[in-house]
Each structure stands twice: as C-alpha cells, then as structure tokens.
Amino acid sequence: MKNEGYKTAIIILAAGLGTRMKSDMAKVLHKVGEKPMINHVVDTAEGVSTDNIIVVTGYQSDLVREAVKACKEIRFAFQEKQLGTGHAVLCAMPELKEHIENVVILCGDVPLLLSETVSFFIDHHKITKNILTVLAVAVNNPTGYGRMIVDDQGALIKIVEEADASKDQKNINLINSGIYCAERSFLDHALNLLTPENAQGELYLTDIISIASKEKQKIGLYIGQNADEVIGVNSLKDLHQADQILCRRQGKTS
C-alpha cells in the first residue's frame, strides 16, 4: 500500500514557444546550468513523494518529451493548442491515477524550485486541510506577475494577470509563483468553469481562486521564505538571471 505522500500527483506545464525569448526553440529546453529547464522541473518533481508525474506538452512536444524520457514516472499529456494554462491543466487531468486526492502544479520555465520547499508546500496544503493552496513570494519588482489579492484579513481572494491590473493592484508586490496544490475533485470541478473572459482570450488557471472565493471554500497561501526559487524565465534575460542563480547556489563562479 503507498504510503501518504503517494496520494499527490505532479503535473508540470511545459507547453509553450515563449516568443520573448527569440528562439524557435521550446521556452523548456533553453538550458539553466548545463541542462534544459524542463530537466530541472522534473528533478524537482522526483524529489517529493509520488508516481505521478505529467507533464504537459505542447509545442516541440517530441524534443521535450525525448529530454524527459529517463524519468520512468512521467505521463505525458498534449495540448495541442494553447489555449492558457486553466486549458493546459484540463488537459492532464485524464492521466490522473485512481488513488490520487491531491494535486501539484509546476511550471516548466521555474527551473530553481527546490524538492524540499515543493514538499513543505504539500504538507502545508494538507495540514491547514485547505482546497486550495497558492505558493507566493514577495518580490521588489512584480512586473509581468500575478498579484495576490487579499481581504483586510490576509485571506487570499483572487489572483490578478498584469494584463488586467490596474494601477493600484500593480502596486502590490506579493505575486504568484504559478505553483497551485488543490484537492483533485475541487479542481477538476473548477476547471471545467473556467471561461476566456480576460485580456488574453485564454483560460487562466488563477481563476480557480476566484471560484473557490465565491464557493466559500478555504483556500490557503503559502508564502516561499526564497524568491530566486520561484523566478519564471519568459526572455533570455531571465535566463541568464536564472543561470547565474544556479552558479552560486553551486558554488561556481558565473
């Protein structure tokens, strides 16, 4: 019998281009250190207690999923077109085993998140027995995050895209991490809620939050004690930021 940490699935997303990065390569497969980002993701993903791993593929999904393939662990799900991560989730939700009740999700392009700070959110999640729970860190410049929308009591409401904030909410400066833990029949039920009516056109996965909010459903935040963990690299900047992060933390000089 599997023990506890077995009931949680990964699902990691790793389907798009990432024009900004002026390639016609796979955001996933530029490498961070001397390896693809999506490598990264799924060491990341074998460090926590589970075997299910998914990870959704999209564009180049034969070269992601052939720089993934030593993980004996991993399903593979396609999203053939992309149609914003709410979309992308919908579409690895079939390759969910039986026996899971939980739910992580990762992003392919935050290659520094480490085991131990996924498996300390887990716990977290299922300890506060929460339906939801959002990793977020507080960093000194939010631009081109979501921001994390909280009542009077911290409470976290909804989570709003820099597409469609406005001045006052691009201000705050607790954003997402794009890293959701949900109680797997919450989310399959909130997914399939889940409309285009935004800046992009798309199904955004932040507006889970907002459908928990209105359901009166406890919805938790954790906050990352380490914000280089949870960078997302959307341009070859990032990239480099992202690299030289590695570089120290491996002690090497970059």
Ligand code: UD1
Contents of the next structure:
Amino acid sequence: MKNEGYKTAIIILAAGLGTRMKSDMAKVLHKVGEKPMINHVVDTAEGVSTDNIIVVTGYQSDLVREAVKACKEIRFAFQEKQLGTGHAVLCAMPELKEHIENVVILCGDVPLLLSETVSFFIDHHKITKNILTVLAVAVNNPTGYGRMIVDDQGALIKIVEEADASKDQKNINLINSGIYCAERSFLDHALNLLTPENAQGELYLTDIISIASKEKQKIGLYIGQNADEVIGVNSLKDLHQADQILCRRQGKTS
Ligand code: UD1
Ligand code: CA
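Pass me the form predicted in complex with the named molecule as well; I've looked at the form predicted alone already.
Next comes the full complex, this chain leading.
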C-alpha cells in the first residue's frame, strides 16, 4: 500500500486572510513555535509519500509562496477571491498531475498535524475503498468547527458549519478536522455541484459530504484519537494554544 503514494496528491488550503486573527498578515504566515503555520503543514505533507503537493494561495500570495519556496515538489494554485474552501480546492484541481487518483486536502491553519497520521488516514481510505473519507475528532468545546451529522447507523451524512447550525446541532462534539481524502473523479464531479446557499455565502468544501451521501456513495468517518493534532487556528487565542501544545510536544515548558 505504501508504494502507491505516487497516485496520491495533497492540496493545502492557504489563500485566506484570516479575519479573526485581527492582523494584516496572512493567517498561515503566523508562527507556531519557530516557523509559520504554512511551513508546518508543508513539512507534514512532505513527510507523506506523495509526489504532488499543491498549495493554494490568494491573500498575500507572494509572501506565502516565498515562505515555502525552499520545499521541493511544490506546485501553486491561485485563488484570486476567497469564495470558500470548496472554491479553493476547485482552483487547485488543474494542477493535479495526470496519474493522480486520490486527493488529500489539508488546511494551512491546522499546523500540528503529523505526517504519520496523514499516512494512516490515506491507508485507511484506500483499504476501505471509500469515495471520500473525513477525519473527525471528539472535542470538549466544538465552537467554531463544522459538526459531523450521522444517521441512526452512525454513517456520516453531512457536515454543518457553526454559522448554519441549529441549537441541537451545536451540541454535537464530533467535529470536522478539515482533513479529507477523496477520489479525484468524485472531487471533479462534486466540486462543480457546490452552491453558496449558506449563512456565509461561500462554496463550502464540506458540502461534498452531503453530495456523496445523497448519491449513496461510500463515505468514511475516520475518528482521530488526538484532538490536539488537529486544532484549527482562527484567532490569536488559538495561536497561543497551538504554540503551547507544540512546546509540550517538544518537551519545552512555556
Ligand atoms: C473549516 C471547515 C470546518 C472545519 C474547520 C477545521 C469549511 C466550510 N469549514 O472551517 O468544517 O471544522 O475548517 O479547522 O470548509 N481558505 C482558502 N480559501 C477560501 C477560504 C479558506 O484557501 O476561500 C483556507 C484558509 O486560508 C484556511 C483553510 O482554508 O487555511 C480553512 O479556512 P477557514 O476559513 O479557517 O475555515 P473554518 O471556518 O475554520
Ligand atoms: Ca480554520
């Protein structure tokens, strides 16, 4: 299974400004530990056996590209307007090499993810022959994350964003990490069906789950054991928290 890495690509979403950071600097350029978040995520991607890594840039595109230019095997895609995570992936699809069959999507603001976890996740996706697999974790405070909605059998049917969630849905503590693995052909199809009919008026990548579910495709829900690894940095408070977790991981005190 490991030798099949060459048929897998990784797309990293890093085009957003990050309004909630209250800073003019692109969110992914903020440092966690010694280096910017985007460098952590690119290093993670480089530790997985794939030969096609694509970084989607937009806001301060030149600076973000400059930060990762030393990394080999990277291609870039440009998202001129930040119309949502689904639109960002759509912008990256033309950069996929021809032989790619599976696409992993990572977020540039999830800096503590380990390569090992991504490799296990890809293997799981391939072994189970899912069309789409999503990495979820259970957390004490799910505020701000997409909530995983499952049916009576425990099968994932959709993801609801915080801004669109009902009071009951907000109580769900199984959250979307923003990490996905999908068959390329399914992504090509589903991304073109996205519409901005939601509270934020964006093309949500998360809507590919309800599309797959309605089409009765095989969707996998992979539950990660370490919530700290998939912390998403949206605010300075999150940045501080990620920094502390990294310090602990490296055996430093903060
Ligand atoms: C997203 C997910 C949410 C999940 C969370 C995990 C969607 C709709 N929501 O929410 O379910 O729980 O991540 O951390 O996908 N980006 C672009 N272009 C855009 C918009 C975003 O490249 O047009 C990039 C951002 O730079 C960022 C990443 O995508 O690196 C995630 O975007 P963000 O706005 O932080 O999404 P969340 O609201 O955290
Ligand atoms: Ca985020």
